[in-house]
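In the block that follows, a single chain appears as structure tokens, in the form predicted on its own.
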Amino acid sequence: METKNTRLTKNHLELNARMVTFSGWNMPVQYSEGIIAEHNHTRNKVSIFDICHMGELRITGDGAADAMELIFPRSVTSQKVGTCRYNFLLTDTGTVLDDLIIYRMDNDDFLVVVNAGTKDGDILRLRELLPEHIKMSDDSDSTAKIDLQGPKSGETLVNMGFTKEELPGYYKWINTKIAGESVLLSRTGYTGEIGFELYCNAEHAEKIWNYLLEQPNVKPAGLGARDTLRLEMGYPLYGHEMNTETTPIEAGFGGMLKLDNNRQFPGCKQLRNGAPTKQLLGIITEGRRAAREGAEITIDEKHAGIVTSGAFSPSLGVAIAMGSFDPSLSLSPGKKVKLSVGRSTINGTITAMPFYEKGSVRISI
């Protein structure tokens, strides 16, 4: 398949970004200062990320809310207009086809933001589950998405003319204008810091990107920093901690699903009655060398699990990882493990997540 470019590819090249293929898209993995510098800048100030590769689906029609209530494991009808909610699209056996965010635009009008690599499969699954009279459109090509993330992101928007009072609260959104163009602005993100996600007409992406870069303290950051930021927070990534062989419970979201309320959705019986076959846990190592996805984890020289994500943590100064373990081991923080790295092993310790506990994500602006 031909690699796609976002509306901002030219801008990234002008900023000397190193580009990589990600989910079929040509994306910036880092800029000239490097991943660690971009990571630290996001933790301390504010960065912008090109997330235009994500998919945007619009679901509308009389009874859309009730129809979606029967599809997603987290309630849709209880969402208020002006809010967004993290959710999952599941197989009939309760495993994860995609993790996504649902925006309630109106009573029967929803924006569903999905991962780039799963979008086509998501559309097929949703069309299978939605009643025929419910409309679904793929607005991805006409929509651009730019993330503004970091403890100074609220301050940046205030400097641009917003008041603190009009900025959306955590997991809420507003329709507004930036650089004179219409934008859906939500207080969401994937870094663990105060953050906002901006959705706009794709034709205005470059104008808004350049306007944001003109603001004090704002620098661009790539996929490399986005990954280390989310890993420090213990945020699962689809294709790593979640997939069609993993349930939301096995990815650590059991408490979020509220399975005791008897809601009906695909896979609900399996999630309520089946025993998890894996457990997601955090690992912190003794040095900077990281174990990567697929690395074996052993305890007392016996297989205990595999690494799902691993990287050097710029905020902590050591390597960290998330791993999928055999739940029968009943592991808890403090347990020593070994991680396979090439022909050698490195020592690690099971630890509670998030690894990084100073994130500003829920702080009032």
Contents of the next structure:
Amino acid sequence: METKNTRLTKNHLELNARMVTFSGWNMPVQYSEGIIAEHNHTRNKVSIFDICHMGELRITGDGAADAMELIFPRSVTSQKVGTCRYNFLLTDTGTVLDDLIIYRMDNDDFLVVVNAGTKDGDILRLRELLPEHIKMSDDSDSTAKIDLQGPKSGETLVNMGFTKEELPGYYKWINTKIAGESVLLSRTGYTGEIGFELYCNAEHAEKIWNYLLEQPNVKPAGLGARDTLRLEMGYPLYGHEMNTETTPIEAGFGGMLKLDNNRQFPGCKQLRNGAPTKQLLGIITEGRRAAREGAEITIDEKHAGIVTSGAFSPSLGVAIAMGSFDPSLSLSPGKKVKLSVGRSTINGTITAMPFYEKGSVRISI
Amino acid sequence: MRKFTKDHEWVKIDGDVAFIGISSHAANELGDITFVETPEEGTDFIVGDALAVVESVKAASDIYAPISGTVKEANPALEDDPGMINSSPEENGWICKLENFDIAEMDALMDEDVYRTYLKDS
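Show the same protein again, this time as the form predicted together with the partner chain rather than the form predicted on its own.
Starting with the chain above, the whole complex follows.
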């Protein structure tokens, strides 16, 4: 399959980005200042990220809400118009096909924002589960997505002319204009800081990107920083912390699911009755060396789990990881583990997530 | 005299020691370096052996011995400041010093201008 470019590829190259292929897309992993500088800038100020690779599906039609209530493990009908909700698309056995965010645009009108690599499978699965009269369109090609993230992101929007009152609250969205163009603006993100996600007509991506870059304190950040920022927050990345072999409970989201008998969705029986076969936990290490995905985790020289994501944490100055553990070990924070890296092992300690606790994500603007 | 390998290591002979490091091209390609596993003093390496590991935010890379020799010293500054390989890859960011090497092995490596041309062509 040919690698796809976003509407902003030319802009990234002008900014000396290093490009990599991610889920079939040619994306900036970093710009000239590097991942650590971009990470720190996002923690302290405000960054913009090209997230055009993600997919946008629109589900509409009489009864769409009721139909979706029977598909998604978290309630859709209880979600108010104007809000966003993190949710999952599951297999019949309750494992994760995708993690996604549902925007309720109107009573029977939803925007579903999905991962790039899983979009095609999501469409097939949703089409299979949705009644025929419910419409689903793939608006990904005509939609651009730019994330504005960092403790100063609200201030940036205020400098652009918004009042604090009109900006959306946490996990809410508004329709508005930026640089004279229509955008959907939500108070959501993947960095652990105050942040917004902007969706606009793909034709206007470049204009809005450039307008945001002209604002004080705003710099571009790539997928490298996006990954270390999300890892410090303990946020899962599809394909790493969750996949079709993992249920949302096994990925640590059991607390989000209301599994009472009134709720019916694919896999609900398995989630209600099945015993988890793994448990996702955070690990903090003693040094700068990182254990990477796939590294074995041992306790007293016995296999205890596998690293799902691991990297040096720029904010903490040590390496951190998430790992999938055998739940029968009943591990809790403070437990010492060993992680295999190359020809040696490093010492780690199970720790509560987020790893980074100073994130501004829920602070009001 | 500084010479380079196809894998982007460099060697610089200074009297009876050989400084080993990675080229500025390699440092730039790796991005922010977060950790360096340096070899232990007194360890013998044969040309091509994995000598050190350089980790960036995204990945870990083996560094191979460009010539054979015995480790005289690893760069102590890299423990607290591995980013020195980014800021000064071909000077202060050296990885280790070797002794007991055979200078004839240098003949197999590229001179600086040959290496720069090799980069352009690859």
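Quick caveat: nothing in here was measured; it's all calculated off a predicted structure. Only residues modelled in both forms are compared. Numbering follows the first chain given and starts at 1. Under this definition, the rigid core comprises the largest set of C-alpha atoms superposing within 1.5 Å between the forms.
Regions where at least three consecutive shared residues each shift by 2 Å or more at the C-alpha between these two forms, after core superposition, reduce to one span, 260-262.
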